[in-house]
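Only one chain is shown below, in C-alpha cells, and it's the form predicted on its own.
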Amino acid sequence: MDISQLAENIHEFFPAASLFSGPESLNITCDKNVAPGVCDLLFNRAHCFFMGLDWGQQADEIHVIYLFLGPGNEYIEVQTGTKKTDPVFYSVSQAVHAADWYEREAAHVLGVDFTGHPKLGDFVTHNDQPPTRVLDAEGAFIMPIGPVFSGVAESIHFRLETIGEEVIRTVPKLFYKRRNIEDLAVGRTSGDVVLLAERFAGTTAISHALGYCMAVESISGTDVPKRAVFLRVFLAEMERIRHHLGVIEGICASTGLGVAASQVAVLHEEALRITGTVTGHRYGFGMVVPGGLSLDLPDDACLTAVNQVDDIVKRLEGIERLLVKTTTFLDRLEDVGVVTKTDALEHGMVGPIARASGVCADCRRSKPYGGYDVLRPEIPCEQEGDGFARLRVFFAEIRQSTVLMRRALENAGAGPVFSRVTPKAGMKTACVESPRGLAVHRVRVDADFRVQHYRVFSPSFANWHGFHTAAEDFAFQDFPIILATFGLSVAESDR
C-alpha cells in the first residue's frame, strides 16, 4: 500500500478527516473521537511505524499529534485538538500500544486526560502501580532495586514482583532526573540549542546534535557542503563504535567475566581518546552545528583514526572469539531476556534491540540522510531476540561502522565544511539512527531563528517501554545481565 492508497482508505473510512498530502508526508486533521480509529488503521492495518506523540497549545486549544512512518517511510501526522475548557482526549494506546508512555507523559505535562488509557498517571509521576494478584500467592514479594546505585549508574527504580526466584512482573520507574531540555530550548537561538541537544545523552551527543541540525537545515533550505556531510557520517559511526564498546563491556561485567570486561574497557577508553584527538572532545561535543561542522578535520588525522579503530576492532574480534567459546558466558545469554518480534513491534522498540528480534529497520537505509544514500550500510539483524542475539548485533555493527568510517573519508573530498544558515520560520522533523536506535527531532523556529518548539523522541524512551518484556519470566540473577544487553540510557529517556 503506497501513500496515495493509504490516503484513499483513510478518506473512505473517515470522510470527515481533513487530509493534506505532500511528496514525502501526509497530514491528517480529525476530531478527537476519530483519532483512535485513524491511528488503529495506520498501525494495525497499514503497518506504519509509530514514532511518537507531540503536542502544542494555542490561545484556547490544546492539540496532540501522533507521528508515524508510512509504507514508503513518509512522515504521517495525525493531529487532533480539544478546548482548554474540556481537556480530554481519547486514548489510542489500546490499538497502538507503542503510544502508551507518550500519552502518559503528555497527560502529565499538559494536565489533560486520555479517556480509555488503562494506566494513566502511573509512570511520570512515580505513583506505584497497584500490585498484581501474583502477590496474593504464597511466598510472593516485591524486590525494590534503586533508584540509588553505586558507581556511575543513573537514577532509576525497578520494582520486581516475584515468587521464589522467578520475576513475574517488572516495573521500571524513571524521570528522577528530568531536566526539561526541550523547554529550556524555547526562546534560544537555533545555534545555541545545539548545546542542549548534545546533552540528551553524552554517549550519543553527535547523533542528537545531527538530528537537531538536520531539522534546522531543512527549515532554512541549507545545503550542507559535501565534505561536512561525509565527515558527519565519520563522526557518527565513531560514536556508534564507542557506544557499543561500552555496552559490550557492561555485558561482560554483568556475567562475571572481569578480565574480558577490563579488556573491552581498554578498547573503549582508546576509542574515546581517538575521538578526543580528532575533535578536541572525548564525545565530540561542539563539532556538529547548523550548516555543517564547527571545524574541519585534517585528512591525515582522520586516516590515522581509522587505522587505530581498525586495530581496536581486530583486538575486539579476538575477545569475541573467546567469548563465544565460553559456555558459562553463553549460558547466561542464550534464551535469556527474550524479546519477540511481536513484542518489539507492539512496544515500538528500535535500534539494535529491535534488530536482534527480527525488526530489521534502520533509517540509514530506509530513510537515508547525509551520505548514507551513497554509502548504503549493511544492517546486521538477528531473529532470536535473546541476550546473545543482541550481543551479536553490537559486534556486527562495530565491524560495519569501521567500514563506513573509511568509506566516508574516501567520499569526503576537499572543500568547505560549513554553509551559512539563512534564518527562516518553519517547522520540520528529522530522523537519525543513533547508536541506540531511531531518534526523531521536531523543531519549530520563528523568522529570527529562535526556537519556538522542540520535541525529541529518543530511542531509550521507546526501548525502556518494552524492557519489561525481556525481564519477566526469568530468574533474579538474570536481571542485571538482561539490563546490560539493552545498553539503555536513563538520561536520554528522562530528557
The other form holds:
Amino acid sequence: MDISQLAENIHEFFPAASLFSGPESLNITCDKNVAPGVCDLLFNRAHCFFMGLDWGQQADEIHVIYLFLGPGNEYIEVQTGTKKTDPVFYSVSQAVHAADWYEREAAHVLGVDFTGHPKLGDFVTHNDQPPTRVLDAEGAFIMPIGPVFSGVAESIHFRLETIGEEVIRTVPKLFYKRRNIEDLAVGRTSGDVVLLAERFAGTTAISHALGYCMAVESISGTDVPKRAVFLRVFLAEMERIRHHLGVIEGICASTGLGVAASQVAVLHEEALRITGTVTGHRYGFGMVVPGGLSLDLPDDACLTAVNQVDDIVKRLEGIERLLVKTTTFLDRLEDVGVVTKTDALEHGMVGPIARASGVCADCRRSKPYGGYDVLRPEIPCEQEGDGFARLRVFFAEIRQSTVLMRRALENAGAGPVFSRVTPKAGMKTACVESPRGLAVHRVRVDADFRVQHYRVFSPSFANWHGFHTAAEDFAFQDFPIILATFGLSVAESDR
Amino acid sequence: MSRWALKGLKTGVVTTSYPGGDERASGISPGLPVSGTTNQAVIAACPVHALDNGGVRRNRCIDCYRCARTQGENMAWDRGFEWAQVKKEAVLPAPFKHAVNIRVLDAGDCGACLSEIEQLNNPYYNMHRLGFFITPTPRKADILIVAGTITKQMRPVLMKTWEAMPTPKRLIAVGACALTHGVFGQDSPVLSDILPVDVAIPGCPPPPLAIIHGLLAITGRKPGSDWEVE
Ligand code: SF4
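Got the form predicted on its own; any chance of the form predicted together with the partner chain too?
Everything in the complex follows now, all chains and molecules, and the chain you saw is the first one.
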C-alpha cells in the first residue's frame, strides 16, 4: 500500500476525516472519536511506524497530534481536538500500544483524559499511589531500586516484583530528572535553543543538535553548505562510535569482566580525547549550529582522527575476539533480556535495540538526511533480541561508522561550513538516527525566529517503554546486565 | 581467563601522571575562558551572561564557544583543568588523606557530567590510586558529588541522601548546572541555595581531571583555584 492508496482507504472508511496531502506528508484532521480508528488503520493495517504524540493549545481548544511514518516514510499526522471545557480524548493505545506512554504523559501534562486508556494518572511528578502488586504468592514482594543506586548511575527508579530469586516483572519509573527542556525553549531565540537541544542527552549531543538544526533549517529553507553536511556526518558517526564504546564498556563491567571493561574504557577515553582534539569539546558541544558548523575542521586533523579511530576499532576487534571466546561472558548475555520482534514493533522500539530484534529500521537509510543519501550506510541487524544480539549490533555499528567517517571526509570537499539562516515563521519535523535510535525533533518558530513550540520524541523514551518486555522472569543478578545491554539514557527520556 | 590477564599486561600503564606530574595530552579538557572582553557585542552574545566588562564568571560558562567562534573574539582560553574552588575551612583533616568514600548523585544532569565522573575509574585516571572510592551507599560516604540542575523531583532525594551521610561530610558541586543552572537558567534554587557547597567545579562538563583536582583540593593535597566563588 503506498501513501495515495492509504489516503483513499482512510477516506473510504472515515469519510468525515479531512485529508491534506503535501510532498512527503499526509495530514489527517478528524473528530476525536474517529482518531483511534484512523490510528488503528495506520498502525495495524498499513504498518506505519508510530513516532510520537505532540500537542498544542489554542484559546479554548486543546489538540493532540499522533505522528506516524508512512509506507514510504512520509510524515503522517493525525490531528484531533477538543474544547478545554471538555478535556477528554479517546485513547488510541488499545490499538497502538506504542502510544501508551505518550498518552500517559500528555494526560498528566495537559490535564486531559484519554477514555479507554488502561492506566492514567501521575506519570511525571511521582505523587501517585504506592505500587500495586500483581503477584499473589507467598513471599512475594516488590524490591525498589533507585532513584539513587549503584556506583555512578542516572536517577531512575525501578520496582522489581519478585518471589525471592526470580524477578517476575519490572516497572521503571522515570521523570525524576525532568528539566522541562521543551518548555524552557519557548521564547528563546532559535540560536540559543540548540544549546538546550544538545543537553537532552549530553553523551549524544551532536545528534540532537543536528535534529534540531535540521528542523530549523528546513523552516527557513537554508541550504547547508556541502562541506558542513559531510562534516556533520563525520562528527555524528564519531559520536556513535564513542557512545557505543561506552555501552560495550558497561556491558563488560556488568558481567564482572573487569579486564575487558578496563580495556574498552581505555578506548572510550581515547575516543573522548579525539573528539576533544578535533572539536575542542569532549562531547562536541557547540559544534553544530543552525546553518552549519561553528568551526571548520582542518582536513589533516580529521584525517588523523579517522586514523586514530581506525586504530581504536582494530584494538576493539581484538577484545571482541576474546569476548566471544569467553564462555562465562556469553553465558550471561545469551537468552538474557530478550525483546521479541513483536514486542519491539508493538512498543515502537528503535535503534540498536530494535535492530537486534529483527526490526531493521534506521532512518539514515529509510529517510536519508544530510549526506546519508550519498553514503547509503549498511545497517547491521540481528534476530535473537537477547543481550548478545544487542552487543553484536553495537560492535557492528562501530565498524560501519568508521567507514562512514572516512567516506564523509572524502565527500566533504572544500568550501564554507556555515550559511546564514534567514528568519521565517513555520513548523517542521526532522528525524535523525542518534546512537540510541530515531530521534524526532518538532520545532515551530515565529517570524523573529524565536521558538514557539518544541517537542522531541527521543529513542530512550520509546525504548524505556519497551524495557519491561526484556525484564521479565529473570534472575536478580541479571538485572544490571539487561540494563547495560539497553544502554539507555534517562536524561534523554525525561527531557 | 589467562588470555585476559595477558591482554591486561600487554596494554601497560596508561594512567596520567597528574597530580605528581603534569598532564598535557590533547583533548583532556574543553577549557574555559581565562579573561573576559570589553567588546559589548561579545558580552551580549554569551547565552548565560558569563562575561562582563573584562571578567569571566566561570561557574556560569557552558563551553558553547560562542564568544571565541561565532563572535570571533580572541579569548584567552585555559586548556587546563585546575579549576576547583574550595572553601578553606572545609578542607578535610589528615585521616581522610588515604581513603575517601564518595557518593555520586545525579540531580538532573544531561549525562555528560556523569560520563566524566565515570571516567574517574578509567585506567587513564584511576582515582583509586589516589585513595578515592565510589560507594553505593550514602551511609558510608564522606563526600557527596552532585551533578545537574536540581529538579523538583530530585530535591527531596538529594536531601535524604545528604542527611543519610555521617559527619564530617563535604559537598562537591560538579558542572555549570549544579553551580548556576547552566543553560537551563530556571529560577528554582541552585545547589548552594539548598545545601552548603564546599567545592565548586566549573565546566560543562568539567573534565575528569578537574574533578580529581576538586577531590585533591578538599583533602588538602592541592591548593584550590584562586578564582572567587560566585
Ligand atoms: S564559551 Fe559560551 S558560555 Fe562560555 S563565556 Fe563564551 S559565550 Fe559565554
